Structures are given as structure tokens and as C-alpha cells.
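This document starts with one chain, in the form predicted on its own, laid out as C-alpha cells.
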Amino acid sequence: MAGMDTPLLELRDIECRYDDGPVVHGLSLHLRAGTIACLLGPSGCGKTTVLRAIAGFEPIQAGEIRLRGKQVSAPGMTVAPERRRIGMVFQEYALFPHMTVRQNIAFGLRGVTRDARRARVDELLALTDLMPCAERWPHELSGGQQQRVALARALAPRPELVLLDEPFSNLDVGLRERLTVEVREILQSQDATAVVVTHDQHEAFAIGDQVGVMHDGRIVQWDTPYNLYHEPVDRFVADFIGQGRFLPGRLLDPERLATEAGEIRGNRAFVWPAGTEVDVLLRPDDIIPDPDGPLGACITHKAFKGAEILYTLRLDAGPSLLSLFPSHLNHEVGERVQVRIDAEHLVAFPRTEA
């Protein structure tokens, strides 16, 4: 029997390969109970060829995939999808047009009581909001409500984990960032482990409590949100999550570098010799407004936010470089302001990593 430390889901050196070579390669990851956790990355990267293989749907030719200790893929052994009591929402949702809502909900309910499974619908429905659309077909719903019948459905059998496949790409802007919010609720309410895949930060970041960033089939950093963006591990992280600007630099000591925009201090210290040639990772947070502040710079071009205004400025000294301001500071295009930097978590790569 599993221990109680025992992951959930744990994948160890899994290579999956296609005719023209290796799609996923060396990559490890596991998963507690309970937790949220995303694959994050660029189109082709392998993200939705690892949720294949977790299914059960894609062999594996390396490596092994666990589920509760259990060993569910290996070379040569793939235990069934319909075997591995997981809950999969696929980006199409893969609604039975034939079948009502609840009928779509009730469908993996098997073995179980006509009361239990009303029960247990009547449950989701009331979850997922889905009660006026109990007898509606799949074709009279918005792209909202049935991305949450494919999730009720998933759900219902209590599936040991639940996988997601770009669930939110079909939705307009609005309503993808309010059902991110939606549907990790959803999830955690039913003490849920779920892997979501998404190319789309800001869903990752939303619905993840752990995010992984893949990169030419492999994840090059797990961790929480705040740390992906605060503590990128490389180029291809930092460049990959959220916006800013590299600006070329050099070492003077641990704790400080010298750039085009002045004496920058952070909060780490730097295990390059002083004098290494480094580029330097300003967020357009770390570039404050300040009247006051000792940096000059032009305004090239804004985007209104809502809360925030996003600007592109062009130092006096040079490089350009992008701030948000509080939206109430709406300066035009073409006009002069003061920032400063304040770079809380200093981020830098020495220049040969380019």
C-alpha cells in the first residue's frame, strides 16, 4: 500500500518520441494531493504530449508514470486510460451532442445508484451553476457554460486526478480570465488534483499553485508563480514570463551592477567575478514614476490597462524600457517624465548566455 508521503502523480525520466524523433525527453515531475499544478510553455514544446501520456493515451519509450505509487506507464506497458480513474477535459470539451447536460454530467456515474447519481449531478450542477441548463442540449450553451459541463463531467466519477487540455483557448479574453477563477475554485472545492495545460501565463498563474515552464520538450523550472517571475532560473524563463526589457550591464561587486541607466543594487549577490559582461531583467514594476526620480525619459508609446498604463519609455541615457504607471498618471505620447528604478529582485544573466 502507497505511503501517506507518496505523490499522487509522479512522472521519473519519461521520453516520448514521434517518427521524427523525441517530442519529450528526461522529464520528471511530481504532484501531492490536492494541488493545482500547470504545464506552461510555447506551441510545440510537448506540453500536451505529457498530458497524453499521464491519460494513458501516448506510450511512453523511457522513463516510467506513477499514480499513487502504482506504476501506470513504462516502455512497453500502458495501463488503460479508462483504468487509471482520471477525469480528462479536453480543449474541444467533447460534449455528447445527443445527451443533455445532466445526461453529459451523469455519463462516467456508473455503478452507483439512480439516487446517488442524481445526487451527485444535482451536486455539480449546483457547483458549476449549471441548474437552469439541467435539460438543455450542448448546442444551446455559450462556450462558458459547456467548458464547465465538460468539467462537471470529468469531475463526477471523483476522479483521482483531473487533466485539462488548453480548457480555456475557445473563450474571449473576458471570459477566460473570469472562468480561470471560476474553475480553480471548482477544483479546490472538490479537493481536486489537476494538471492544466495552457500557453497562456496568465491562466497559469491564475489556476496554478505550482507552474512548470517547458522548453524543447523538457521543464526547465517548477515552482510557484511568484518565483517564475521573480527568481527566473534562465533566459528562456525570463524572457518566456512576463513582460521586460534586457538592458546591457557589467558586475562591479556581488551586490551591484553598472548599466546605461545608472548604479543598479538588488537584493541578491552575484557569484560572477566583478567586470563580467551581464544583461540585466528590469519588469516594467521595477520602473517606478517618480517626479523626483534621477532617470529622464520620452514616452513612445502607451497601453491603457484599466488600473495601470503601460508604457514604453526612452531614457535620456539611451535604452528603452517599460513602466506601469497608476492609470490616473495618463501622460500622452511625446511627453517627458521622471522613474527610478527599484529593482526589489534583480535578475541577470551573464552576457554569453544570449
The other form holds:
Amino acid sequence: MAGMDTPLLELRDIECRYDDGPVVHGLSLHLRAGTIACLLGPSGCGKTTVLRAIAGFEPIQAGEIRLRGKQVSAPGMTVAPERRRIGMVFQEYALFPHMTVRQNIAFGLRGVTRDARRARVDELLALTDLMPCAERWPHELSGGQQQRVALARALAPRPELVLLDEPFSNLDVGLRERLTVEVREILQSQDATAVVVTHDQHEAFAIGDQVGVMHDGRIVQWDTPYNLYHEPVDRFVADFIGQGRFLPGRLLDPERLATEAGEIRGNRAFVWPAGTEVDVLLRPDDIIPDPDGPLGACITHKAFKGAEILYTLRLDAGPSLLSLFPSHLNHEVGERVQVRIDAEHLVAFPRTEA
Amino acid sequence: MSETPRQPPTLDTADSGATLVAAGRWLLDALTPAFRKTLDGTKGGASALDASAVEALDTAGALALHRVAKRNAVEPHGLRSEFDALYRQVAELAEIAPAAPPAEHGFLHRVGEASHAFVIEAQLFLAFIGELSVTAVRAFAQPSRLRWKPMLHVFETAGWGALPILALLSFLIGIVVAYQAGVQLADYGANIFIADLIGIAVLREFGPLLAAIIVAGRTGSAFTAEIGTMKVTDEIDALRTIGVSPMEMLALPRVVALIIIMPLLTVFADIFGVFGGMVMAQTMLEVSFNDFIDRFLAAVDLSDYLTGIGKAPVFALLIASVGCHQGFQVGTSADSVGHQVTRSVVHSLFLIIVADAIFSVTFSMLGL
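For comparison with the form predicted on its own, please write out the form predicted in complex with the partner chain.
Okay, now the whole complex, with that chain kicking things off.
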């Protein structure tokens, strides 16, 4: 039994390389039991490779992977996936086509009595709401149902760690949102620890307690969804997460910035000396419609989002900004509006020559 | 949106040629061949490019503008901010050189590459055989690990299912061999020796070889396709995460079942091959069935029969392991299944012939 403070999963400075160079390098992460973590990044950032390395499909060239404190991967040493006791849900589900739903879920339950196996399968069928389809074949199921069968199959042997590789990417948008919540609830009800890989930030925010944003083979920020959005550590994260525009500005004093859109006061003290040229990130929710606002703007583009409308505004002062208005504030393209900037979490990065 | 007058793209000069002025709608459909020609015709040497009057810009327009700017070694200024991102992206991408076609390599290079690929392939196959052996030893030490259901499936599809085609082809080969030999034997009046010839040729060579070729084509390829498809759909990886070794679940039952079934198929091929020869002997050489069988029993030793049957398990091992190995070599795309199936058949046929040649040399040295 590992001690209380031993992380369930520990990756230390791992590196994975293919023939044409490293895909993942210097990546570390710790995961405590019961956490649902999410690796988020654009395609090609190496997130699936990390998942496959955790599962034991990819050897690592540097660093080590420990599971329950025991080393499972190191350079030249890889414990086979079949001996890691990990559950995995694949992007295309990988259900066994010649087995019924019940047989698929029962397949991973070995070395238990017939009754125990039956009871566990029934429990999972109930949990995933698949009881009516228990005797059907995978090809007779909808995408969402197949997905839940794959999850149930992975959870059946009560693995301590479940890996999900882009689990929602083959589903339509409506179903995706509902299933994200469902999958999170199912994972939590089984006290499972999970690593989810996705390129969709909405999915990541909905399912993950902790989200690691990956870029070029490393994790650039490992944080809660809230902090990723409001406190991005660098320009890549700021750009990748959420929407927004950068505005050039200059630091007046640690709390105030001068920009083309006027003076903006932040809620934090910036560490750079006054006069530093910076880029300020303004999120759509930082721009508030206000008839008495100091900034006049002209609407250049409009995207209806249901409860809100995303407007692209061109300020009279020049720069273009995104702004989220409540849906009842319906303006046409070309109309003029007054806004003010209310940036509670002001994010700025010193300008680099680029 | 109201209809705006379509202002064609223009490029004029101002300040007596020092400044180029781009204006109008720089869009794909507005960039007429004539206008492109004028763009190409403009001389370099301007020191500025004023793009503030550009009213619309798409990728094609941005590229055209970028070319003008590049020829004059200037950056356009005054471009509206909403076009700026597009222009910068296009300008950046325009600088990426198109991929060079792969260089033609010399004969030596290709031979080297092919040899290297061969060595790698052999290494992988050897690794597979090693893993298979370990799995086999473990499974035989603990027979409950042997999976009977997939083995029964192989008996049915590879054994029972192959009987009709195997019977027909063996019978025809028997006829062909008997005909070719009969023509020569008839010249010497040595008709009765057809029984010796057919007996030894079919039992020692044609029976096992035919059975192996048919099984390689029907079953070796099927093994590759079955395992390869599971690889493509991640089922193999799914098995592994569930804790099931694909070697134990997929490869071993196929190999063991084929080793069991192959000698039986060879016996079947022997019977029909000899029967084909008998039919031909009777119709062409007037050797009756009774005479043929009398002579056959006298001419053919048990050792002839056993050397033929003895090859069958070796052929089976080659076919099944090549088939399974190639299945595991399938990549992530569906078209690689087809590719590996072809390789699987070619490699097994190659190995069967090589093995048969080795058998012949060994038997002749042992005087069998």
C-alpha cells in the first residue's frame, strides 16, 4: 500500500521521440487518486503520445513513469500495458464487434466467479443506462451508446486509473455536452482517477478538475480551468484558451496601463518597470456595453451565440476588440455602441520582437 | 447588405513612381488575367506601397499584393486592421518553399535500402517468433490458458472450408503430372511405372506443397486481415489494456490450430492427387485402377508418405506465424491492411518454397 501522499500517477521529465525528433520532452505531472485530469492542446502537441506512454504503448527515452509509486516506464524498460491494470477508452471505442454489449463489458472481468461478474456487469449497465441494450451488438448502437459501453468496459475491473483518448470527438455537439457531464459523474461515482485527452477546451473545462495545456511536447500550464482562463501564464495559453484580442499598451505604474483604448486599471501589480511595452489581453467579457461608457465603437461583425452575441467592435481609437453582449442587446453591423472596459483579471505580457 | 459598386483592384503610382497605391477590391474573381499581367509587369524600385485604399481582400488578393510588395522590397502600409491578419498569414506562408520532390537515388542506394529493410523485417519476424515461443511454453505449461474457441474456428474455416478447392486442385495436378510423365513412359512401354512416379511425386512433394499454397492464400492472408483490422480499430490495444495478451488470444490459437490441421489437409491432397493420376493412367496409358494400386503399394514406402506429411507442420508454422506477424505489423490506416495481406502471402509462399528446398537437400543427404 502506497503512502497517503504518494501520487497515483507520476511522470517525471519524460521524453518520447519518433524517428523525426522528440514529440514529448521534459514533461512532468503528478496525479492524486480521485482526480480527473485533462490534457488539452492543439493537434500534434503530443498529448495522445503522453497518454499512450502512460498506458505503456509507447516507450520513453528519458525520465520515468510511476504508477502507485512503482516504476512502470523508464528508458529501456516498459511494463507491458496488459500488466498495468489501467482502463482505457479509445477514440473509436474499439468495442469487440462479435460480442454483445454484456460480453464486451464482462470481457475484462477475469478471475472472478460467474455471479460476481454478472453482478458487476449489471451494476455498470445500470450506471451507464445501457440495460435495455445489454444483449445488442455494438454495430446496432448509436455513437453515444457505444461510447458508454467503452467506458463501462474500461471501468469493469475497477482500474485505479482510466485513460480516455479524445472520447467525445466522434459525437455530435449536443450529445457531446451531455455526455461530458455524464462521463464525469460516472467516473466520480466509481472513485476513478482519470486522464482525459482532448483538443476541445469546453470539454476539458467540463470534465477536468485539473487541466494541463500542452504545447510542442510539454505542459505549459497545469491549473484549474478558472485559472487557465483568467491567469494564463504565457501568450500561447492566453491565445489558445478562450477568445480575446491583444492590445498594445505601455505600463504607467504597476497597476495602470496606457493603451489605445485609454487607461486600464488592473487588479494586480505588474512586475515590470513603468514604461515597459506590453500586450494586454482583453477577453470578450471584459468589454461591457454601457451607454455612458467612455469608448465609442462601431460593430464590424456579429456572431449569434444564443444567450449572448459576440460582436467584433472597432473602437474609435483604432483597435478591434471582441465583446460579449447579452442576447437582447441586438445591434446590427455598422451600428455604433458605447462600451467600457472592466478587466477584473487583467493579463498582460511584455512585448517581444516578433 | 446593400449592393456596393464593384470597384476593381487597381495599382497606381504616385510621387512620380516612388509610391505604389493599391486600391479597390482585391478579390479572386476581380483579379482578371489582364490585371495580373499588369502586376507582373510593374517594375520594382518603388520605396513604399500604400494599401490604405484596399476595400476588400481575400487570400488570392493578399498573395498578389504580397508579390508586388516583395518585388519592390517594401511592406504595404495603411492596410485596414481587419485585413492585416490575413495579409500577414499569407505573406508568411508564401515564403515557405514548396516541398522538393524526393531525390532519385542510384542503384547502389536502392539495393542498400532494400537490404536494410530486409534485415529489419527479419529482425521483427524473429522477435515475433521469440515472443510466440515464450507464449507457447507458458500456455502449454498451463493448458487452461489455451483458447479452444478460436482454434475450433480455425479448424472450420482453414480446414473444412479448404477441402473442396484442395480436392479439385490436387486432382487436376495429379492429372497434369500423370499426363506429362505418361507421354514419356508410353514411348518406352513403361506404362506401369506411372504409379511409382505419381505416388512418389504427389506424396513427397505435390501434396504438402499444394496444401501449403492453398492455405497460405486462403488462411494466411485471412489471419493478416483479421488481426490487421483489429489493429486499425484499436481492438488490439483495447485487449492489452484489459490485461489480455494478443499473442495468447490471437496468435497462438491460430498457429497451433494450423499446425494440427495442416497434416490432415496434406493427406487429403495426397488422396486426390493420386486419384487424379489414376484416372489419367487409366484413360491414357490403359493402366487399370487395380494394376495402379498394386504397383503403387509396392513402389511407395511408408517413408515417402511420412516425409511428405512431416513437412506439413513446418509449412503450417511458417504460414501462421507470417500471417499473424504481418497482421500485427498493420499501421493505423485501413489501406495498410491490404498492403500487409499482400506481403503476408508473398512472404509465406517464399518461405514455403525455401523450406521445401531445404527439406529436399536434407532428405537427399540423409538418403531418405
